[in-house]
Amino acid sequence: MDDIDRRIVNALQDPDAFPVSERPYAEAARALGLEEADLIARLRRMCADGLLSRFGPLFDAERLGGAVTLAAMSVPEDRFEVVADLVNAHPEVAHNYARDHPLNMWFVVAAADPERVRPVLDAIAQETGLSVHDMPKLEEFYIGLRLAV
């Protein structure tokens, strides 16, 4: 990543920085003092390198009629890899992290159909033989994940 890449990443995480217009990359590039082709090429490279997971939309699952929850398990250390594979095999699992706590595996389940969330958690409990603790969101105070580089 060079300084120009950093400027692009810092600018384009802003919700208002990317227009929905006929030549959006040209407009965004102009604001950054870049050429349209250069911005597109750099975004392609950063996606290919895995620095960006994508350049596009972040959806609100609930407004789409879907549902999301956060779940946690206590996984014995010697079974951690096996259990992680079982959990990750479910396409509804969007993220899965190991964390320092007796509840050491935390994952997000997201489904287009809210009725699908419970069966996924039940299936994971059955496949792993472990308790799955469901902690759905009750209220949202802030979501503004935006990271400077």
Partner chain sequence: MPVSVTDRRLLTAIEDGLPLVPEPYAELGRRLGLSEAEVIARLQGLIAGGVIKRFGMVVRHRDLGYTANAMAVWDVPDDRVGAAGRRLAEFPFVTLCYRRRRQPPVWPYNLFCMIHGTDRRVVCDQIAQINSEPELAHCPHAVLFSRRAFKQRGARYSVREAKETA
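Right, and the form predicted on its own of this protein, after the form predicted together with its partner chain?
Lone chain follows.
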């Protein structure tokens, strides 16, 4: 990661740095002193190289009429990758990750329709043969996390 990549990562963590406009990459690039194509190429390269896991919008599914829940499972270590593939096959699943905890697989289910969350969790339980613990959000906190690189 060179100094320009660092400036991009640090700047674009600010929600106001990437505008909602006809040419958001052009505007963001201009603010960084770059060309639009250079910014896009650098973001693609950082994603391809694994420096960034993703670059994209975060939608507030609930404000759009949908629903989100956090779920967790206790997955036998020897089945972890197989279960992860089954869970990740559901398009509603995001942020699936391993934790060092008896509930060692945690993931988010986001659905455009609130009535869709339960069937997704039930399908995952049926497909994996494992219990899925639904932990719906009770209260939302905004922490404004930014990681300087």
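As the structure is a computational prediction, the values presented were derived from the model and not from experiment. Shifts are known only where both forms have a C-alpha. Numbering follows the first chain given and starts at 1. Rigid core here is just the name for the largest C-alpha set that superposes within 1.5 Å across the two forms.
(request) Verify the C-alpha shift of Phe55 between these two forms: is it 2 Å or more after superposing the core? (result) Passes the 2 Å threshold, so yes.
(message) Superposed on the rigid core, does the Cα of Pro136 end up 2 angstroms or more away between these two forms?
(response) Moves: no, less than 2 Å.
(message) With a threshold of 2 Å on the C-alpha, tell me if Ala41 counts as moved between these two forms once the core is superposed.
(response) Yes, the C-alpha position differs by at least 2 Å between these two forms.
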